[in-house]
Amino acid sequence: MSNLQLFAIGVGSLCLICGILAVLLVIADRYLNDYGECKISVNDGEKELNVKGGSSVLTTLKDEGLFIPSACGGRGSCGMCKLQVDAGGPPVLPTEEPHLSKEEMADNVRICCQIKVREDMEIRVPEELFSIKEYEGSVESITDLNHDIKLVRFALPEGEELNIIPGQYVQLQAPKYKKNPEPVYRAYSVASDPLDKTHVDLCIRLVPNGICTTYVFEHMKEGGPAVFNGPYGDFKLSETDKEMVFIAGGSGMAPFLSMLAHMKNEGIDRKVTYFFGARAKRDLICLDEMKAFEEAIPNFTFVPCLSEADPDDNWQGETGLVTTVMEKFFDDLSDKEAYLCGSPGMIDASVVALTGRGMKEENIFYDKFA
């Protein structure tokens, strides 16, 4: 056996041991450490919670009916679940540091999925989050938009309504199943017409081994139960009359379906060009819906583009990366706004392309779901 093989085996064994130790530490902390009952004072005593210690602040508040935005479902990768912790929190953890500025750390802002309730705490929660509700609805329909994206329509409980601002998102629960030992939440932009207050439409793309997408694609059934909470997010159309550029890919189509429905409903005639990126023709979605919006909204143009068009596609449209195609249409974006939805990588590339054409960063709007 070569030295290289021995080195590889040694590194692999070390990684395995470290992984096992990390799991054992998590299990020990959860089941062996008893933190007893703790009190959480919210907003200077506006709300007092008596809770069992040991879980993350995010999970503890959720169990008490107080829902904090978390696009990644508590994995610590999105940095959205920020709360001010004035007392009872441990020192800032390495997993929090990438998501917090020096000013935020000075103001006791924390990533609440990363800190656990181990003693009495004092926290501050934005007032608007007290109105967030959880709904126990049902799955009304599941439609294949293409080979790896489904449009799922959820019905709210009878008599309930959900008021959505186009661009907002909800958190969908994946319940316990064979590969998921406990319920988890994932964030999805709402795709439905905001005038329909009794349904929520979500575009859900299959992520290999993803907890929630695996549940949706392999276990969710029409007529079955569904739990979700919201709405969340500040991603929405501005109230200016600036020309707009939309950029999306894959399931990033969702918020723009809602925004365009709103523009149609309200007769908003701001000029907008929507660039939608896909690899091949089979990855495109909602082409009929986009054609209908082009007919209903006078100044709306939809530009689908393929980065890896298959010869059999016989594609006559735009080709290349979505950002490159956008740059072909605009030389100067200094007086325009942009709205983005997609992977963090696509959003980062779009910001570079837009600012490179003169767009101000304060005129670029998005929710970056990790």
Ligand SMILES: Cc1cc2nc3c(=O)[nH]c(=O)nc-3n(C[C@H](O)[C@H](O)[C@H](O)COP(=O)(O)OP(=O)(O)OC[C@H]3O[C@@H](n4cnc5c(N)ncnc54)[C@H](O)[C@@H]3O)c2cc1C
Contents of the next structure:
Amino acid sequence: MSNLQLFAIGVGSLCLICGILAVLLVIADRYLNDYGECKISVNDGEKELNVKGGSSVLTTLKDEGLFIPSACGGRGSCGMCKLQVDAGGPPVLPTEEPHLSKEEMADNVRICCQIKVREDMEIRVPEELFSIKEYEGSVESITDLNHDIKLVRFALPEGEELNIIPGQYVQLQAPKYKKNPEPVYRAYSVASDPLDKTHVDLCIRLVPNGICTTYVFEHMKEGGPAVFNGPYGDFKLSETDKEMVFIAGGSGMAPFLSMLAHMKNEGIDRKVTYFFGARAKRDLICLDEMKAFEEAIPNFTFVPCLSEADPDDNWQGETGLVTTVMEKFFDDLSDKEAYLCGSPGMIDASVVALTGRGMKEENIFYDKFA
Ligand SMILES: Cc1cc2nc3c(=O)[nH]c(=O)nc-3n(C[C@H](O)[C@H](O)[C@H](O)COP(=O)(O)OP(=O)(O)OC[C@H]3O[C@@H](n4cnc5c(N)ncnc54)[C@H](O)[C@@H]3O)c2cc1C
Ligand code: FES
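Previous: the form predicted on its own; requested now: the form predicted together with the named molecule:
Starting with the chain above, the whole complex follows.
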């Protein structure tokens, strides 16, 4: 047997042993450690929760009807589930460190999906999160916007209403199904007109092998149940009258549908140019809606941009990356604001392009679909 083969066997065995140990630790933690009943004191005793120990703080609070933003569904990747934990909880874990600044660590801020309830705790929850609710609604309709984006319209339960500030998102539950052993939540920006308080529209793009989007594309049925909670987020139009630049790609269209409906309803006539990036014509969505908004909202211009237009597209519009097209339209952005929504790559490139044209970072607002 060659040295290389021996080395490979050694590494393989080590990985196997580590894997088995990790599984045993998880099983031991779940079945042998009984943390009994723990008390969580919220905001200096404003709420006292008696809970069963052993689950993450995020899940425990959710089970008690306290919903903390958790766009990645508790995987530790979004960093949104920050809470101040003044007593109880282990030392900061390596999985929390990437999301916490030195100041936050000094202030006892924690990533609450990563720490478990194992003893009595004292935590602080921002007051505005107390009003977030979970809704057991239904799927009213599912419409193809293109080959990989669906518009899903949910109805709230009879008699209930949801007040959305345009730009906010909800967290949709993917229930247990073949490839998903436990219900998980994912964030989706609300696309509906904020005046319609009994429905929530979401634009959902299929992520191949993604847990929630596969559920939506393959298992969700019109008339079936749907669980979601919200609203979350502070991505919203400012109250200035500054000229605005919108930039989005794919399902990043969603919050702008809601913002434009709001501008139309309220007669807001701030100048806005909306650059929407797509590869080819087949990837474009909501062209009729954008045309209608152009007619209804004074000073609104929609600029679809194709980066890889198909020869068969016969495309007469703008071509190139959305950022390059935006740069063609504006030399100086120093007195304007920008609103961005879509993939982290598109947002990072847009921030570079906008600041390169003089836009101040504090005038750039975004939601990254990460
Ligand atoms: C604030 C916020 C708002 C959002 N709004 C929307 C929205 O309006 N419409 C929408 O379609 N999505 C939106 N997203 C993204 C959404 O929350 C999910 O991340 C996405 O739908 C994938 O979920 P999944 O369970 O199908 O995939 P997962 O099972 O979570 O992921 C499967 C794999 O795909 C990767 N992945 C995850 N998300 C993406 C992605 N977006 N693109 C490429 N790869 C990915 C993961 O790293 C993983 O490897 C938003 C995200 C945030 C944080
Ligand atoms: S829910 Fe995303 S990091 Fe905790």
